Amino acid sequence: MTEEENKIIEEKPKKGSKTVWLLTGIIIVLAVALIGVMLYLKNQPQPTRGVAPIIEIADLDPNSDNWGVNFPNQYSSLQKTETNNTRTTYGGSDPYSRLEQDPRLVELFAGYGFSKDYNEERGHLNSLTDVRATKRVNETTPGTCYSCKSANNPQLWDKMGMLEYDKTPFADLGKQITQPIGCANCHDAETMKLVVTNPALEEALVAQGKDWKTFTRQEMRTVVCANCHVEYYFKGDEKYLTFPWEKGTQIENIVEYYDEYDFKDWEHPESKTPMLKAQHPEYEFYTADSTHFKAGVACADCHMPYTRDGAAKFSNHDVHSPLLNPEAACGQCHTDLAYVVERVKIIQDDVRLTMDTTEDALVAAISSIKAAAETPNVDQALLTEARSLHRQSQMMWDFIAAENSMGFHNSQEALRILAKSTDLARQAQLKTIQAAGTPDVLQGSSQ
């Protein structure tokens, strides 16, 4: 090889090495753009929406029309909730009479505005309207009964406190009320996230150690329900609304809680007994380990389903019975619908035939207890505890009664406090003969 050729090879590597620390560079600095770019993009305000809203929604805007500007198909959906009057074999949104259908609750809450006037609940449009209607109203009454019937009142909250709110009369708040349930009672009105409005759910929630701002979108489709869809107590002279959760969330844990506190709704006039009246238990009656529950599903994956508007794709606001659409509530996860249809109906059927039963045992309990206090010489320490397994009795099988399902949210739940209800309203017939040392006490009682 000649001393030319050798120096061309050698002159070779020295090319490539220019061309490979070229690219390296051109590389690093690319990189380095590329990082810049990303981290400038991740500290941008993220949007919060797919489609940029019309108008812009005030924080806690009571109004829902409003909101329909931004969200109308869930706005249009949510106005069916007015009309929506539907009666299903066990429920519905048909208003009506409780105490026509069932005799027996005029006697089991004899005494209390439950025994005057006791419908069915009609759609979210018309809690307003329905609250102000009832008899069970009346100049006595806290302004605490609007907590869970208006719009509003996450903005009266944020300006008066709960404490403020509760102590003042019925008649007085509902000046400032305006609004039936809507938008502002579950969402943020910048970012439409699910979150905690009532102040009384969060203190509840807090008290449990839990921080619901950490809970899953998942999660807080069934928590936002609890903002009304629970168990309360007007607690002392301020009637200031307390969720009984302190021992926890089951009827046992529920029931423990108010006999520490001594706490009673009302005092049944021929029993005598201290009583309480359960609200509207869905969220502690669901969350007891049901099978639908443990199984992820949320409350509104059956009351509020996805639905479709052409391309769009929306929680249908429209709040019902999922058997009155079962295809779209049942439907997502279930391939036959009939035998989910049958199904529930064997459920229900199976808890009301039950609450039947307990029903008799708490009417027989009650007339054991008034016959015995007529008995001369009548062992009134036994008498006390026949009125203790009366309330617990009442407020068990009041757990299942004002609960929205028939026991379907929690069958098997259901069927076991009914039968526990049953055992303690026969519990307290039997202590009745012993403080009035006579069987004498049940005639004329169901036995």
The other form holds:
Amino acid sequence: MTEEENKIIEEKPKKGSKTVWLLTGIIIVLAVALIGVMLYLKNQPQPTRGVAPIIEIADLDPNSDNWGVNFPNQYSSLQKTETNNTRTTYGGSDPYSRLEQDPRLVELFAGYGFSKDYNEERGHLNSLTDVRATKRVNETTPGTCYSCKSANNPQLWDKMGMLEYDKTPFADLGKQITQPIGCANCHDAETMKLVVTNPALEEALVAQGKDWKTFTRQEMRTVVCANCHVEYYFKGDEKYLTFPWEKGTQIENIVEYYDEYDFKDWEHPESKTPMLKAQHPEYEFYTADSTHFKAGVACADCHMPYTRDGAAKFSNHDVHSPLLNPEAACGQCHTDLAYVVERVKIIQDDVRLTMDTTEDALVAAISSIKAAAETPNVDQALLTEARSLHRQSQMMWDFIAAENSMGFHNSQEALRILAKSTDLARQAQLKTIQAAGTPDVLQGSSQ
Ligand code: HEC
Ligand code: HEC
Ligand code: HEC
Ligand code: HEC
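Having seen the form predicted on its own, I'd like the form predicted together with heme C (HEC) now, please.
Zooming out: every chain and molecule, the one shown earlier first.
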């Protein structure tokens, strides 16, 4: 070995150690960056594992078939909602008539569409067929009725604005609506994050000083359902879709809101009461401090539990009654499945029984008000008070009756509201005695 070569060999480790330091440095920087990316991704909805996006989905694309190319598991589970038809004791996906099941409803909703046609709801993919088939829709129906039925909506709201959308008659707007509920109702096409798509929800949250964009992922797993599963009404001549949440989302806040705006859905033909109809307030009812909500459980935890298909783990988009798959829906948190499923039955039976009492009281109040109104020299001011009690009572009852879990989502709240509703209906009856100056007005009504 020459001296020259020796030198080089001696120098090598020196040069090498520099390179090693540099490489170590680069590796550390890359590792930190990788951990950062992994932490970021952990907080994002994950696409189906192992499947890279195949096609690019256009922003607000109403057609779920396109999204399905990239996400076949979510797509095929969503498709199942179309054919589900299993009935449970108080729910399920068989669209039976609620009027035949409980004829008191015909009396309570007399003079209103719900006394003619009122079916149990079913899976998401039927939304368009069912809204077009209901006898409650006629030539005066506003386009607003499509608001929670179609994946075309986010694009239409973006294009027309909600004011124009709502003003367009149902039949005209229908020409632009081809899709049932789909991916675009709940996801952003680029990031697949859950989003608020209904402008009425965004406005209602803003009115409460809330910005959904700051919500956590777990919060969004509930809020995304509030795009549709809420109480709402059509405001003013323009039929502007509005959630009555300005004073809060509890039933008392909602009744107070409607009273202040002097809003009525219809007038009851027998009692002449200006009435309110509750829609499907799952979100308001569940979030009124229910046990599960307080414990941080989201709608999607029970209705869209994780499912495995080989190596892929995904949220089951076959949304239906959790009583049809309690192992997946409840078993992730509860080990004693038989016990919790039995608890659901006990809660629902209790709520149904209590609701029967409330409905009897309401039917009685209606016939007493009618009888009092026909009495000579009836005190009109007291009669108005009786009607106001009827209005409040029926809306409170309906908040539980129209909510789709037969009280399960918030059992204590259900029993509290029904007790109050029954009391208000009986108070209405007492008022009619005062108004008419005779207890005869109670005749013919069940006590
Ligand atoms: C702790 C589990 C759980 C959570 C959380 C939950 N649900 Fe439910 N949900 C149920 C059960 C149980 C039923 C009753 C099903 C039945 O009677 O067949 C139900 C019923 C329903 C129904 C009627 C289903 C049918 O078959 O008719 C709808 C709609 C619904 N829930 C929506 C929601 C929404 C929206 C949220 C969040 C705001 C939510 N649920 C949160 C368990 C849950
Ligand atoms: C774009 C509006 C919309 C959104 C968002 C939405 N739903 Fe629905 N949901 C509906 C409509 C409309 C129906 C009734 C469809 C019918 O009967 O044709 C329905 C029906 C249901 C049913 C009854 C299914 C059955 O088989 O009886 C459940 C349960 C349900 N939704 C839960 C949820 C949950 C949980 C979320 C949030 C993860 C959610 N929905 C989000 C509009 C929506
Ligand atoms: C009613 C609302 C709703 C609709 C409609 C919907 N999703 Fe989802 N999706 C959810 C919820 C809730 C999650 C859970 C998100 C989370 O945990 O962050 C989810 C999760 C996902 C995820 C993340 C991976 C997983 O499975 O958890 C993908 C991908 C996805 N959905 C694709 C789709 C596609 C494709 C469609 C249409 C075929 C669709 N979704 C329709 C509500 C919806
Ligand atoms: C993500 C977790 C989670 C899921 C999913 C879940 N639960 Fe729970 N559940 C809880 C927690 C937490 C509590 C409160 C426990 C406590 O305080 O001891 C609870 C309490 C209950 C209770 C007792 C309180 C009450 O309201 O009576 C019942 C009954 C119950 N769950 C039934 C169910 C059923 C039925 C399902 C499926 C449809 C379900 N749970 C799904 C977490 C969950």
